[in-house]
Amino acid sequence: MDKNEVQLILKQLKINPNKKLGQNFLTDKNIVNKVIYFSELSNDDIILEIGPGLGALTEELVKKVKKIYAIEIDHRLYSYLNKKFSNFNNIEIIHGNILELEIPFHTKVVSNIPYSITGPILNKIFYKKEPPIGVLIIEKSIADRIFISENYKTFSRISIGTNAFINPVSKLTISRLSFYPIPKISLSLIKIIPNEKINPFLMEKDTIDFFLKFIAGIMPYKNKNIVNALDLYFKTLNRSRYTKEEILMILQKNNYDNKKLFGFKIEEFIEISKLFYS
């Protein structure tokens, strides 16, 4: 679908693209082809597509895979997609909010996801002991944080949380002009695959939840030394269990230096969170 086709269909459906729902519709066939290429699809794949919109990606996926679960929050687009793909028996269109639904089993996530909820989607879909492969169009600034570099300014809780579970393998900047309406943010197409080995601490829901909360709590202080960052985080919990001296002693006992947060490796963050888990 090109821009004119997208505009015509939206007019027929009486849909004004909703920014809050992340409705930026893909209009460039070249980008669709790149997503399909990154996805390395097989007829055994079970695909989760989040926010299929008018089905620009879906119409290519449905020809190549065993099953697609396409989750669409807009009831008008949900009805449109049901009619559009009524002749295919390997696709199920699900009406609802991805963050509120129980997700069917899938092996890959292939999506132009709603940009405003990228973090919560990553949390729900990928932060677990057996995450799927992901091929996603996301905000470029978030992609830059996922693909960790030496630039500490891009280092964030998304950097740590995502890399604890998955391995980022490919990143491609794509044009904003490939969408209607044109988004104000820069975009990237990324591919992420499960880590071969996930730390045993991240195998259960309660420890995963603790780790993610712990990282979210200390990363606002990424320019501080870890003792100060931990001290400030514990104070926000209104239950300062540890003095600075105790924090330092715990870290030194486990051979961790009191350096700035952005100087630690992903695996070290996991092990440090374990030290303070109870």
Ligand code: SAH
Contents of the next structure:
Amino acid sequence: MDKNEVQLILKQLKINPNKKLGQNFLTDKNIVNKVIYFSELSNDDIILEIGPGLGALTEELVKKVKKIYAIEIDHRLYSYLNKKFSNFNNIEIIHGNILELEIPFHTKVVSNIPYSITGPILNKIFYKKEPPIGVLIIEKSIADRIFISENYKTFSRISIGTNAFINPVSKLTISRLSFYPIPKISLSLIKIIPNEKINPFLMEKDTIDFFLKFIAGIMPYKNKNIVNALDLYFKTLNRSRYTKEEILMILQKNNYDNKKLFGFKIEEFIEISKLFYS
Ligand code: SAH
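Shown: the form predicted alone; wanted: the form predicted together with S-adenosyl-L-homocysteine:
Up next: the whole complex, starting with the chain shown before.
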């Protein structure tokens, strides 16, 4: 699908791309090819596609895999896709909101996602004990946070959250001109694979939620020493359970130095969150 084709179909469907739904359609065949290349598809693959849009990626995926679940929120696109793929029996197009649906089992997520809900998508799809492989086009600034080994300046709660579950393997910057309409933000194509071993603390929804809340709470203080960061975080909670002295004691007892947050490893963040889980 090139730009003319995308514009023509949108016109026929009387669709004005909806900014709120992050509708930026792929118009560059080279990028479609790169996504497919990154995906290393096989005929055992069960694919989840989030926001298939006009099916620029879907039409390539459908020829190569066992099954696709394509979840689209816009009913006009949903009906269009249903017709477009009516000849294929390995695709199920689902009308709904990715954040609200129960998602069928899948081995890979391949998507140019709606950028405005990247955080919630990562949370729902990848922060779990057996995350899928992901080949995603996302906002470049978020991609940079996921690839922490490149630059510690971009180290953030997304860095810790994602890297607790997945291993980032490839990243490619993509021109904004590859989409219609042209997005305001820069984009990257990334590939992420599940961690070989995920910390046993992160096997339950309950402890995962605690861990994510914990790192979201302390990372605003990433330039502070951990005792201060924890103290400041606990003070924001309704009833703080730990005094500064107690925090220091708990950390010392477990052999953690009182150094700046960005000096800790992902595994250490998980273990430290566990110390304060109750
Ligand atoms: N993947 C297509 C379209 C990308 S635009 C392409 O690359 O061309 C993002 C798509 O996600 C749009 O089709 C939009 O309608 C859809 N979308 C937005 N929010 C969604 C949600 N919460 N659940 C499912 N789909 C959503």
